[in-house]
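Next up is one chain by itself, shown in structure tokens, the form predicted on its own.
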Amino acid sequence: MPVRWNRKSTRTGKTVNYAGLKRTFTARFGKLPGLLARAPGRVNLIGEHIDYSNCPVLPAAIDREIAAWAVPREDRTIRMLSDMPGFPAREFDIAPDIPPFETGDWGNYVKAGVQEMVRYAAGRPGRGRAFQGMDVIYTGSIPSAAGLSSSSALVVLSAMLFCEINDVKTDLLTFAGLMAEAERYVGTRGGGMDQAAILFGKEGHALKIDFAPLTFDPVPVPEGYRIIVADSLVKAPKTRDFLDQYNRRTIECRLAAAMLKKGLETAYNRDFPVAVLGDLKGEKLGLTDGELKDFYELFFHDNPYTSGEIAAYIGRTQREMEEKFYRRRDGTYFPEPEDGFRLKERFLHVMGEWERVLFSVEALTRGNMDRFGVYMNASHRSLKELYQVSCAELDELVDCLCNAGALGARLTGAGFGGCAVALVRAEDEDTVMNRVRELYYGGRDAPDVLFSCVVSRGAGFLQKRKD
């Protein structure tokens, strides 16, 4: 069946002028686009690193976006540019395994949508004609390297528009589940929170979204509160050490889970489907939530692991431990750290960070906003202590949003830098955010920098007419 992109959009994303790049495109390529697309940013309010274990998580799609034209081309080539500044014009073809830009090249999350969805229609019945490319020209309105998932919004994108093309069809919650794994091309091994949000926001509500299987579950933002999104002014490089930085914790991650995997074995003598920290349900294990607890609360020491001790309690080798754990997309070995593998930390913050999300569903569906705002605080020690991937910066930031009478805030995406998201009362929301501009930004005008998001639907065509 064709992918039903969340209902055709109306909603337009802040500042995006699509009207003006209509005419920049035809004045780049020399012809009319026909093809108009969107997909927004998403916030996440909570369950942050926790996706990649396949534990729920609560973003929202927000009124930011990346927007695009495009029209097909007779070839296989794919001509790509954009109006904003720092995203040269690229261009590549396409093939069963397309070679990546450098890495941090924007480029790559256009090639990653594209990719994975050639990889996916070559193997459907039926596909016997050659894929075209396209002209394509972006826009948007999301601040790149801020953690509002930019990057995910041009993957969705591009492949959006590959797909219309191409005639390339799939229902949504498989699409959903491809564009996660799509941004393996680029390096990240990331869950789908991100893409989801982007495909499946709804107007003025959240999204608790589970994985495995992928569902998700509208939950309403009650009226009369504001989130506020402020850029730390970090900006968090799609580097290798960037890279190696947020994939250490999924490693770390995965270990922790193959080696309770191991204990819970050994303790009960048979086997136990445990392969990520989201696993770790009673109704799944036969076990109950008490025991379950009772288990794993002593289970890790105070130490960070070596990987050699973590290998001999699992049972592998060190060749086994680097092809299952610690292989890179490009085929090296991720080193391990010199401060050792941090488990116990990652693990403390995946369950406690699991349990915030279904307390924070019901504060919402009650609408004790407080409440949740207390879990929104929590979150972010838990980040900066547990998992560590605040800075200073960030951390600065959010004592400024609560300084200013912000119920509770959060740094939010994958951290190193970004943004913070805080929930405000509607009425506080002028003050709350000059008071920041004060403290933060030095009084300087921020419109870029500091704003006040609508909770967005997610991504669809406003035109779909391709020539």
Ligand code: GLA
Given for the second form:
Amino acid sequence: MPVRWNRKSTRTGKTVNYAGLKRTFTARFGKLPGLLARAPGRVNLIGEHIDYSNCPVLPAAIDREIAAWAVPREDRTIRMLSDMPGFPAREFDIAPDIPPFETGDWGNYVKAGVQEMVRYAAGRPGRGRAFQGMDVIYTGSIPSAAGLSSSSALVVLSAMLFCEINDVKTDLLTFAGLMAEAERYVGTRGGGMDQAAILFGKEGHALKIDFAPLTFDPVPVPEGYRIIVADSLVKAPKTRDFLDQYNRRTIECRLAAAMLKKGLETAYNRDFPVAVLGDLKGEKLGLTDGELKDFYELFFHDNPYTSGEIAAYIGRTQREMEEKFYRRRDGTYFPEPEDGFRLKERFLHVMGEWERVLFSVEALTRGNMDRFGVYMNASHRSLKELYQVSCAELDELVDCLCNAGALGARLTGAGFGGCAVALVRAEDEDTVMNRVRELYYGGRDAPDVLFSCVVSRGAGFLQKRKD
Ligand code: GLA
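Any chance you could show the form predicted in complex with this ligand after that form predicted on its own?
Okay, now the whole complex, with that chain kicking things off.
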């Protein structure tokens, strides 16, 4: 019978002190806040780097969150504070086009959420009055730059507060879609997994999320298992270099899809609606799955591709390639990687991971968690070898977790550092944690870098008074 996952887990994590934060708000702003909202982080159980190809993923919201107290202002200024180190006070005005702070500034995540909802609301009928700003203070218990979506939680939370203050209404699915778009403001061409997990989270349930159209399906998880999150201690902050590494993968996937589209059209002499790899579904394309697989299995050659070769194949000029595939948000163009576009490896990862998600959902439904662990391990191998988003420390940590007795472990989130996630039997939780503490963290006890998490509910308001 489905029950709450990890309910009895030994929680070592930080919790958020709402009352303390309210006092800080009052002391700093000299007034009382009436709005309190929270947005959780997420851990992705499986389905990594495939959301932007519109393939299904399986994350869960966790009991780490960003929370904020806020009060509306009469003008259109947003003044924001945080009680977290490294998050200095920021201020900006709501406008149709809000200019970003410098790359990497935390304030950009607040701006991202607000900007998206300003655009959305401004285009709605009946929006006559000016937008109101707010005074807001944030706090959080999600380790940052660790692959647990602290930044998406900040975007979502800020947009929720803005909407509440300005009476902007949407349904949840529309809002999740808008929030995925919102993140382009900070320069990532990500998919919609994080925002969906943050908004749709349900206690005790993993979420199977599908895209185009966005839907979610909570999958209850059997009792007796724990999800352990372990930080590799390699930070993966969203610097220009990180964004380029991440966006390179999204570009490679879109290039692979464009080539397959062209290949199919040439082979079958008709149009194929393929824009992303997730469009490669036999039924959708009027082919059997067997025919489709036969076609693509031998499609890509092993060597990396040059932009010129891809352009020639799909019949585009270099200029068109730049506009369609390589344009960054700031108007500059993504440079061709020195080692070429690795289309075959990226393609194989996406197709394999997609299949693993479907098998994992089945394993979860049947309570076959040993199997689930096997898919997690296979996912990590693929991310390391084919997608090349792991690093030596993450590989070592995943090995430690497996050697310590986890059923499976893998990097979670974008990679290049950040956290690993592991599945363990409840009775093995302490042993695994202790051994990993010894093996990876040199015996140090650091509750913020190694913790067992509780699968939690999605974002929401805890208090809604606007006066
Ligand atoms: C980041 C992005 C997500 C997803 C993951 C990798 O978290 O925001 O959309 O692509 O990386 O799975």
